[in-house]
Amino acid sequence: MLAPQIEASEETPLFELGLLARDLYRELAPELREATGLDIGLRQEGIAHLAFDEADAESLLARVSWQRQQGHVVDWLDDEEVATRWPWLRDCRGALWAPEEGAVDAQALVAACLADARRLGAVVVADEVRSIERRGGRVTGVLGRERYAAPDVVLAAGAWSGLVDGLPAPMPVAPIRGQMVELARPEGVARGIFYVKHAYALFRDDSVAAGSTMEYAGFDPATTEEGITRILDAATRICPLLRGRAPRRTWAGLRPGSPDGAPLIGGEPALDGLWYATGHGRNGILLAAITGVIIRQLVQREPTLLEDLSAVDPARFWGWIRG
C-alpha cells in the first residue's frame, strides 16, 4: 500500500517521509519499465477510509481538516457521495478520500528491482549472512558460508535483522505477523482500495486482497482461524457482497517491527561502514524505494531527500539499548 495519508493524524517527519516515498514511485515505475520491460503495477487511483459510525466520521473529518490546512490533497465524501460512487456499500456515514494514494504489486516490484540491479552490474549471491565482520571500529565485510569483503554493509534483513551476530548492540526489531486473505471479486464491484479502522480490502481486476493482522507470534508464519475470521469480518463490513465467499488462498508474512513503529534508517556511530535499513513494520513497500535512495545518499555523504531524519535515526534507541 502507498497510503501515508490514510491513517496519519499529525504532521511529523515520518509523515513527510511517507509522502515523499509515495510520490517517488511515480518516477520509479516508468524508469523500471523502460529499463527492464517490467510493470510494477503502480496504481494511484485513490484510497477511501470509510466511517460506519459517528465517532469514526468525526475522527476522519478532523484528519481531513488538518491535512487540508497543511496543503495536502484530501476530501471528505458524505454518505450520499459514497453511495453514488460505490452503491454496493451499506450504512456508510462518509469517507476520507485521498485521491493520490494507491498501491504497487510487491512481487512485481521486487522482480523489477532485481532485474535492474543485474542490468547495472549487481551480483546476487544466495547465502545466509550470519555475522558482521569488523576490525577495530570499522566494518570489513560479512560472513556466511563464505566471507564477503565490503567497506560498507547495509543491514536490511527485515524481521531477521536481530539474528545477525557482530552488531554493536541488540537490534530493537521483532517479527510482527500479518495474515492475509484473497477472495474472488464480486461482479459489479469496480477496482478500488478501502480502509476501515485498521483493516483494508484491495479490489483488483479479478480478486480482492484483504488484511491484515498485527501479531507478535515470533517467527511463525502460519495463519490462524481467528486471524482469518477477523479479516473476513472486516472485509465483509467493507463489502457486504463478500459475505459467505470462501477464500481463494490465505497466507501470512513477518514484518520487521520497531518499538515505536518507525523504521531504522541510518548509520551506526559505533561501527563505521555499518548502515541500518530495517524496522519498517507495515510500511515496508511504501518506504522501500526511498529507503534505498536515502541509504545511498548517506553512504556517499550527499544531502538526503528528507533533511530531518530524526524520526528514523537508529540513535533514538541507543540510550536504553546501551545505557
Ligand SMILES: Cc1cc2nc3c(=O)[nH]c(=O)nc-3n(C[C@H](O)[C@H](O)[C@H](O)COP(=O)(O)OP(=O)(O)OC[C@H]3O[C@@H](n4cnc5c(N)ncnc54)[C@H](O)[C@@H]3O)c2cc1C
Contents of the next structure:
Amino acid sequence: MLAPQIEASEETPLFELGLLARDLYRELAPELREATGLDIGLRQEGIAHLAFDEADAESLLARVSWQRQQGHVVDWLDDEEVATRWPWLRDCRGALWAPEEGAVDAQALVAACLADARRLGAVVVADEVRSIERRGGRVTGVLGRERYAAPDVVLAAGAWSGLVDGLPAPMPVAPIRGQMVELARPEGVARGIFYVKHAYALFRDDSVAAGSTMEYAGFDPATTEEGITRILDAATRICPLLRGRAPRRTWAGLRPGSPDGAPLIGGEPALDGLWYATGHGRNGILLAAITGVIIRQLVQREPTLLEDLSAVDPARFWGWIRG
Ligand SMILES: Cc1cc2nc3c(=O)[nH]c(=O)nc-3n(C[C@H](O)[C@H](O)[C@H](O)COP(=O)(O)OP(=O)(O)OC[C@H]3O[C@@H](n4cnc5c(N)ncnc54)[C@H](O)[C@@H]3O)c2cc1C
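Given the form predicted alone, corresponding form predicted in complex with the named molecule:
To see the whole picture, the full complex is given below, headed by that same chain.
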C-alpha cells in the first residue's frame, strides 16, 4: 500500500517523505515500463479509512482537518456517501477519503527494478553476506562465500540487518511479523482499498488481500491461527460478504522495525563507505524508490531530494546505543 495520508496522524518529516515517495511512483511506473516492459501494478485510485464509532470518526475528522489545512487532498465522506459509493461495506459513521493514495504490486516492483538494474549493468550475485570488511576507518567490501571488494556498501538486509558482523555498533532493527490472508473476491464487489483501526482489505480484480498483524515473534515467519482469525474478523467487519469464506492463501513476512518507526537512511560516521537503508517497518514499499534515490545521492555526495534528513538519519540512535 502507498498510504502516507492514511497512516499519518500528524505532520512530521516522515509524512513529508512518504508523500514525496508516493508521488515518485507516478514517474517511476511509466519509466520502468518503458525500460523493462514490466508493469509494477501502480494504482492510485484512493483509499478510504472507515470509522465505525464516534471516537474513530472524531479522530479521522481531526486528521482530515489538519491535512486540508496543510493543503493535502483529502475528504470526509459521511455515512450516506460511503453507502452510496460502496454498498457492500458494513454501515459506518463515515470515512476519511484520500483519493491520491493507492498501492503497487510489490513483487512486480522488485522484478522490474531487478530487470532495470541488470539493463544498466548491475551484476546480481546470490550470496549471504556474513560480514562487512574494513581497513582502518574505511569499508573495503563484504565477505560471503566469497570476498567482494567495494568502496561503498549499502546495508539493506531488512529485519536481518543487525545480524551482519563487522558493524561498528548494534543495529537498532528488529523483526516485526505481519500476517496476511488472501480470499476470493465476492461477486458484485468492485476494486477498492479500505482501512479500519489496525487492519485493512485490498479488493483486487479477482481477490481480496487482508492484513495484518504487528508481532514481535523473532525471526519466525509463520502464520498463527489467532493472527489469521483476527484478520478474517477485521475483513468481515469491513465487508460482511466475506463472512465464512475460506482463505485461499495465508502468509507472513518480517518487517524491519526501528525504535521510532522511521527508517535508517544515511551514512555511518565511524566507517567511511558504509551506508544504511534499513528499518523501514510498515513503509518499506512506499519508501523503496525514494530510499534508492536518496542513497544514490548520498553516495555520490549530491544534494538530496529531501534537504532535511534528520528524521531518518541513523545517527539519531547512536547517542543511546554508543553512549
Ligand atoms: C504483511 C506485511 C504487509 C506490509 N505492507 C506494506 C505496505 O502496505 N506498504 C509498505 O510500504 N510496506 C509494507 N510492508 C513493509 C515492507 O514489506 C518492508 O518495510 C520492506 O519489505 C522492507 O524492505 P527491505 O528491502 O528493507 O527488507 P526486505 O524486503 O526484508 O529485504 C531484505 C532482503 O535482504 C536479504 N538478506 C538478509 N540478510 C542478508 C545477508 N546477510 N546477505 C544477503 N542478503 C540478505 C533478505 O533475504 C531479503 O531478501 C509490509 C510488510 C509485511 C510483513
